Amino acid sequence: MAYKTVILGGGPGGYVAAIRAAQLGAKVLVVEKDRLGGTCLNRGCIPTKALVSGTELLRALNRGAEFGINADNLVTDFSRFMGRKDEVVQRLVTGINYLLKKNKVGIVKGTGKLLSPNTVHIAKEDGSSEQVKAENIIIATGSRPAVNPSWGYDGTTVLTSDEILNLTEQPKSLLIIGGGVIGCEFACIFAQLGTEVTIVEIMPSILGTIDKEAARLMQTLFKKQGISLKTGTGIRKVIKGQEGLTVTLETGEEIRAEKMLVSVGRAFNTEGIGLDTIGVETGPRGEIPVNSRMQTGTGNIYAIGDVTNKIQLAHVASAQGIIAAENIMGKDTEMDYTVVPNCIFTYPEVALVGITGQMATEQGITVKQGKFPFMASGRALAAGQAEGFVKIITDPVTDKILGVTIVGSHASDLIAEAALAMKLGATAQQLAGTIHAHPTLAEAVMEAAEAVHGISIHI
């Protein structure tokens, strides 16, 4: 059977891929293994902020007296904190599954093989095999936690973030390598909990992509909230034996722990899928360079989401799905990176766009800054969640916001507005002249525009 475009992975990139291409009358037919929405949504970002939420509501109970509330003797119900989160995937794939239907896109559940840069052989679930013929071909295979064989990592106490979301009792002490997004996201869900959580990071902070403010600021929350921060050190050696495992640090110090997990990076999934076959070139971590159209040197093969190593999101996977397809339509369209949102779901929350100060300081660029905290919020003060700020970076000659960084409640919602600042070119002049709603913590962002030019009425 012959196809406009054959897509290789249903995730965030994939499927958005095929439902824009088919909205634009291509017969599409999409190749997955597993579950149709990819990483995201069954082992990354779905299932993780349904935890996040678990979390939020049982720090609300936590604090109910503080609010005048008294709900005494909490009892935590791990399988069913776990089952909602699994019950939330599976509505959602569920849902996945109707729009790829529903908009006529072929599904097959197997793996996909390129054999020429028009024919894909397909390896099905049941067994069975076919080849088929395509125009073009998305490769949308997306990435894997790595590991570290030294480590010992077995998927049972040495785990990745895809097994501990499979956990069915709860660890009484979790080790957690890496100090990232993911590692800190994971900490916060389970010091939450009552799991005693200990975080190795080898550089000399934790979050050490973000603004440095926000980063020691949220080492400081971090250990409000029991996590233990061992920065600057990496892992001299993992023991395991019958009750978890002992972990040595470079330091000379030993950890002793139920669970460990890993989270280190990802790897790309562009093995054994033919690139080499048909001269699809690869980089030095097994990524796929593209262009701006999503193109690979092979002109009808696209690549999009984590394997083209851009940047790691969900949205950017999404954005260069409809950008490929687009493309495949005859559309002339090109990816741009210069505006994207990040959103860290750990407590309190972290949200970024564009760059930070040190970034400009790397970069040689002379910026203008404006901070409002959020402890001068009325908004914040009443929810009892005061801590943080909304710091934002402007061009001193053209007074454009160049980026924003917010630490606190809601942050991965009000970063949206700002965002569209960035997308729209607008000033911190503008901005602040924006009424915005009161009491809401989106003030903040007001008041830390107006903070630029030093006219912020609340600091």
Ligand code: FAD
Second form
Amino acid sequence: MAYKTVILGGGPGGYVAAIRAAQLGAKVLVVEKDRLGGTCLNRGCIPTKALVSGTELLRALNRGAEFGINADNLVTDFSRFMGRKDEVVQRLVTGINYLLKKNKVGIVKGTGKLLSPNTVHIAKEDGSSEQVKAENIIIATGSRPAVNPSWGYDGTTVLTSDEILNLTEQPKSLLIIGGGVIGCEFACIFAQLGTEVTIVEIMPSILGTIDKEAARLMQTLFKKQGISLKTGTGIRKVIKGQEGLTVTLETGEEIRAEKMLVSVGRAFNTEGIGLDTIGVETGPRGEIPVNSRMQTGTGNIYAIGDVTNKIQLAHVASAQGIIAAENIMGKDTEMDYTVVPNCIFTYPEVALVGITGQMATEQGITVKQGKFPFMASGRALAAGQAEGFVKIITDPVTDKILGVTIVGSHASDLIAEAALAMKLGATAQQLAGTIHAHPTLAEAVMEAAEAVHGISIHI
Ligand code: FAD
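Could you output the structure for the form predicted in complex with the ligand, given that the previous block was the form predicted on its own?
Up next: the whole complex, starting with the chain shown before.
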């Protein structure tokens, strides 16, 4: 069978690319070895956010008395807590299947491998195989958790983000190695459930890549939630015993925990898919370099999503998928990474877009900034969610918005306005001059824009 495009991987990169190519008239085949939706739907964005939503409800109920609602003797049912996420995931996976079929995209369950720049070999679960011809191929095989073999990874006591989502019993204690986004999201989920959580982070701070003031605030708020932080230290030794683990840190401190989550980055799924045979180059960690049209060094082979090691986010994978599909179908479009919102679903949430003040300093860019604390927002106070702030970074000459950091309730929704403002090249003055509904959390974005010019009404 010959196709215009064959796509390896049905995650948010692959399935979106498939639909866009089909919309533009291509005959498309998606080869997926596991489940449609990839990491995002099955082991990433969606299941974690289903759990986050459960903990939000629990947090609200725990604070009921403050609002005059007594919800005493709360009992959490861990198996239902985890089971609900599987229902959400299943529904969405079914939805992707439906969307691909609606767009007449072929789907094959199997492992794809490139035999030539125009031939894909598909090994199926039942042992059979087939070969298909393709004018263009998109590699969207994604990534998997990286594990350090010396830490005793076994998938039962020492876990990655894949296995922790399948726990059937709530651990009493959880040691998380890596205070990045994934580690911090799981820390908040399990701490809220009552698990004793410790994060070990080799860098001086958790969430080290975000705005420094935001990271400092998050450290304080994590400690307030009872999460123990061991920063600036690594792991020396992991010993497994009957009762769980004893982990010795570089500082010599010993920590005991029932389970350990390793969240120290992702490895690229680029081995064994024939890249070397056909001369598609990979980088030192196995990533696939691409140009702004998402082409690899071999013109008709495209790569999108986590394998490109640009920004490991589902919406970036999807945006890259659209660019690849459009270029394959004769349009001339390029990927632009300047306005990519990045959301961290911790408690409270953190969301950012564009640059931070620290990045500006590193890049030698002079900036202005305006900040508005949620403490001064009527809506945030009414909701009892007054922690955090909105910070806007602008160009002092043009007044254009260069970056926004939000820490606080609904930050992941609020950042969309900042992203649109940046995409449209809006100035702080234009954002400040846009009437925002009252009382809303979004008013804090407007007030932060006012604060850039020292004219915020409420601070
Ligand atoms: P993937 O989603 O990894 O999909 C790749 C697919 O390719 C998989 O289904 C795999 O089975 C298949 N495959 C691999 N090799 C082959 C082969 N040879 N043949 C056929 N099929 C193959 N991002 C966000 O934007 N927001 C979030 O809130 C968020 N939360 C996350 C939480 C966790 C715990 C994790 C782990 C990740 C999270 N991410 C989040 C990141 C996001 O999941 C990834 O960036 C995104 O899934 C990457 O999409 P992709 O299409 O490149 O790859």
